[in-house]
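Single chain ahead, by itself, as structure tokens, in the form predicted alone.
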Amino acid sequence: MNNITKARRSFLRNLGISALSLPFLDSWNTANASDLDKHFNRFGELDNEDFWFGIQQAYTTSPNIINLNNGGVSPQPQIVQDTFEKYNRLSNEAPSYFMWRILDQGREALRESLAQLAGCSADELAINRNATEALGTVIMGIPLKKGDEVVLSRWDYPNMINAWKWREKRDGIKLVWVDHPNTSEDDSELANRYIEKFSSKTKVVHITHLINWNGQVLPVAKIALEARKRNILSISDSAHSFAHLNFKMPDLEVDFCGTSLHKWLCAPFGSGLLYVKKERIADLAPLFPGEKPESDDIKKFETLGTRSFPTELAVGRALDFHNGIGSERKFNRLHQLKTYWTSEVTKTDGISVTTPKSETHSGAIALVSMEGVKPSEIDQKLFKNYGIHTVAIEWENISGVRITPHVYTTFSDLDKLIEGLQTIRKEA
């Protein structure tokens, strides 16, 4: 079975609806599956430019802006937004009986097709609307008295540190910080940087896996197995990591962990997933509590009254686009991008990438500063003069310009960042 077979029929199964039952719903499959195959049909399946520039023509990003700032938030490929658009339409033909009684079957298949990608069991997995949401459901949901402590570092999520922070002034938890000096290649180094922070009173290690300010990638797993020996609860920050590393949620060894799915699986903006091991789920209280909060049903967590339901199904729809390029051929395409122009604007001297180089602690996200040059100026500069869109950092000990491509990201627009870099510097 090729992957524009396979794609159309995840689509169809994550609608959970019949389409002997709802024509008109399968005709728009057909219609979006002819779509799947004239973008990754076109020029072949082979790993080569002609396949990515397929890839690129999918999308619908500005002629007029090379967008290197996907670390944000990541656009939507063409067949998305039509699949949103299409269904946002339907829903507003009469709302209640298209949304609740139609369009809601498709959650269960949906949750089947994240669940494979995830690597886990569906009963492990709440569909939400952010990384944010996801993971301040735990912060706010494990049971701690005063005086316990969490684990956590300085380099992390701001939304996760407040979600701490708040917690530590309500119920009068510790919060113990991680400080890294620098970024690393050595992985019993950086996780020794949070094991010997754990103490008797720990109950909880809250680890970002790919840090959005650098591209540090973290040993998770290894932090989380020594977590376990302790009885100390782990949570993953994947928000940057999950549809953009090679992993399933089970290679993280934690007990929790959070994503957005708007980033890096190009789903629609303010879609998102919870992972909770099968014997957490009812000790973790909902944020928004439904008939039954202490139940060990996963479901508990989606008590969020009325919802995007065209958001669902266009995340089917990115799964579908996703798989189409397959999980491993997408990294390794992310990982090339990045070392392509990371690679050639470090020949020039007062330019420095801090970002580690190796594909087990790197992805596609890079940090790149300059002796003399704030990171806003070269932000603005790389704008102005180029039409180059990236974000300035200033954070902690962290300074420099992220870089971030994203799968439609050509060479050639590549080329132009390195060409303003250089030229930046040089004018310095």
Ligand SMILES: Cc1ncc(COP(=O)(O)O)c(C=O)c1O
Second form
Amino acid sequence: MNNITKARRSFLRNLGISALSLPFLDSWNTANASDLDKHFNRFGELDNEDFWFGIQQAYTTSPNIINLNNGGVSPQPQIVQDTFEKYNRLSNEAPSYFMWRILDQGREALRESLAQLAGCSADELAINRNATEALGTVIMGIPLKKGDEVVLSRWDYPNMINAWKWREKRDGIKLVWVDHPNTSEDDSELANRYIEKFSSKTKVVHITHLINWNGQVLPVAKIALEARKRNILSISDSAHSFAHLNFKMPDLEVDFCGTSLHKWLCAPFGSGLLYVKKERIADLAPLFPGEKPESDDIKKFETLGTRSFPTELAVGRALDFHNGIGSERKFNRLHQLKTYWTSEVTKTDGISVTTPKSETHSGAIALVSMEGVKPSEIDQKLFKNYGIHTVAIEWENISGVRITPHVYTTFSDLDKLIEGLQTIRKEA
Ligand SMILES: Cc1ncc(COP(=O)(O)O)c(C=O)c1O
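Please move on to the form predicted in complex with the ligand, as the form predicted alone is already shown.
Next comes the full complex, and the chain you just saw is listed first.
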């Protein structure tokens, strides 16, 4: 057995050992995550692609489908699935005993571990079911009166736009819309598009950190700092940036931030996170009021009724896995995968990519379009002829196919994508 094979085996064994050696409520054990990180580092020194091979083997993706729509929702590594199943089976042995008396105790440790990754205090994080719930809580909970203005963009996510439109209808607030160039990497220009919409009536600015349509990254902190100077509250929709871009919540300088954990963290489906700056908690009304809706306890946003305990507990295992790779290394890999296929396909006449290029303004997501071929047609042909799953995007003036690799995506998967796109273009 050569060194690399030994290292690979040891890496896989280490994942197993880390699972077995943890105590009963185990899945967020950060000591284990850092052990894993040391091991990963050693492994990375041996051979970078071998390291990523190990990561790929941790997933159970279909051998028949190349999944390049990880932006929609991401798969979980085997160990996360196993953790979920373990706690699900346990819950079913005696649901109210195991879920409410035993597993419920795990949430505080999980909150601490999530706070480490988010770089904030645990008492600023509420664990919930997805970004829609997190951001919906903020949008519906900020006290606003008739005539107050909210600045948002036409590139924001539809669930959030619809929630704001409902407040416009219900409460008579005014929505002020921002437009900005989709491929710009000029932070001052992008920030100014928001700042120029601020007026004495503006109370809130809503910013999508990483735009789902084409993968563009916005200068959230720059906008939020200007908003703060004017006593305007700021919200970051970080559904696509958390555990993808390498940042901490306080770096964004916002008052509120919401994300899903089933996207880039690869946690179980239906897991999310709400960040509320400590001094903003008391004034934000919970969607589902408990006993003290006006308290400054972040847990007031967790009155969800019966929830999926196995899902929450397995979030900790996804955190371990993410920490094992490391935020910086993960981001670099994701950006590298995007750069690999985009730089190749744009050499072909008639194929263009509508996503910024740099590491400061993009991550793994990119949108590709083709002269003479509709996005839905590209999407269908990629699937039918190459087994590649993507998503066709038509939103405002954005039109193309969104391609989203993840840490388990291989270069040979991307070679197939390149070949597919070039052939579809040639045949057009
Ligand atoms: C920018 C953005 N915000 C919010 C969401 C909502 O996420 P979820 O469906 O997990 O609530 C999405 C989902 O794709 C998104 O892309």
